[in-house]
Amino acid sequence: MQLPPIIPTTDRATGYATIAAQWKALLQDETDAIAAMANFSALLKHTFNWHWVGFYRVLGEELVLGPFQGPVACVRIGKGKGVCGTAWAEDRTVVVPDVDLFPGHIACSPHSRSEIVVPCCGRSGVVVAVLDVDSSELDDFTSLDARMLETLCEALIPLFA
């Protein structure tokens, strides 16, 4: 499958636009999580130039590291622990403008300075893994961010148990 190429870009609702096409065109034969969270990792990093993209998968009562772009990470995070414990256990976006501001932020890099989180839902509607957005800019994430990041997310609930 031929894809068009990936364009970095500082707008973000022609970034979405662009990223939307080729989200569907690489999940239309994709049977595999995994897989298609590790294209989707790579496309929003290499669209939107973040300093960290990636996914926690729920397993038993923590999230653990699943396929990334971005610098080494933290591996294990607790239900209600950080940005991402808690919008697991929220099952809400949370959208952080200052991550030093936020009580019991996870600091797996200096460099992130701002943070989204979307929970994922499976076929049941239970959070199985949450994607995470850190940007090394303040205030990076907006409304728009969270409304598209998780109507991409979407997509991905045929894929999970």
Given for the second form:
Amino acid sequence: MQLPPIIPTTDRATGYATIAAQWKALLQDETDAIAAMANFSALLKHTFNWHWVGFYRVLGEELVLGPFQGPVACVRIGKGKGVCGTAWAEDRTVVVPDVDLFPGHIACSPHSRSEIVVPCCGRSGVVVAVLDVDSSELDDFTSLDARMLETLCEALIPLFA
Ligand code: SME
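Let's see the other form, the form predicted in complex with ligand SME, since the form predicted on its own is already up.
What follows is the whole complex; the chain from before opens it.
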């Protein structure tokens, strides 16, 4: 299979427009959620040059580190803990302009300054994973990122058991 090229950009709107087509191509005939999450992490990381992009999967009563791109990260996060655990518990996208001002933020890297976490639901509508994106810039995420990342993550729904 000819993989679509990843084109780095600082323009969010352009980047998301490009990603949408690449993501569709990557998902064609793909049925494995882990493989899809891995490629999606790479696509986002290398398009926008974010510090860390990856997934945590819901396994029992905690989130467990899944496919990601970036420095090593903490492996397990409890429900309601940190930004990821909050997005899971409240089933909503959480945008954090300054991680130092988020009570209970779990600092995996001193380079993470802002972040966005998007809950991903399976076919039953229950949260089965979260997408976590960390930026080394303060206040790097807007409602555009929230909307676009939520839409892109919806493509994973049929792949989740
Ligand atoms: N930022 C997360 C922890 C995971 S790392 O950033 C990869 C949080 O507070 O939930």
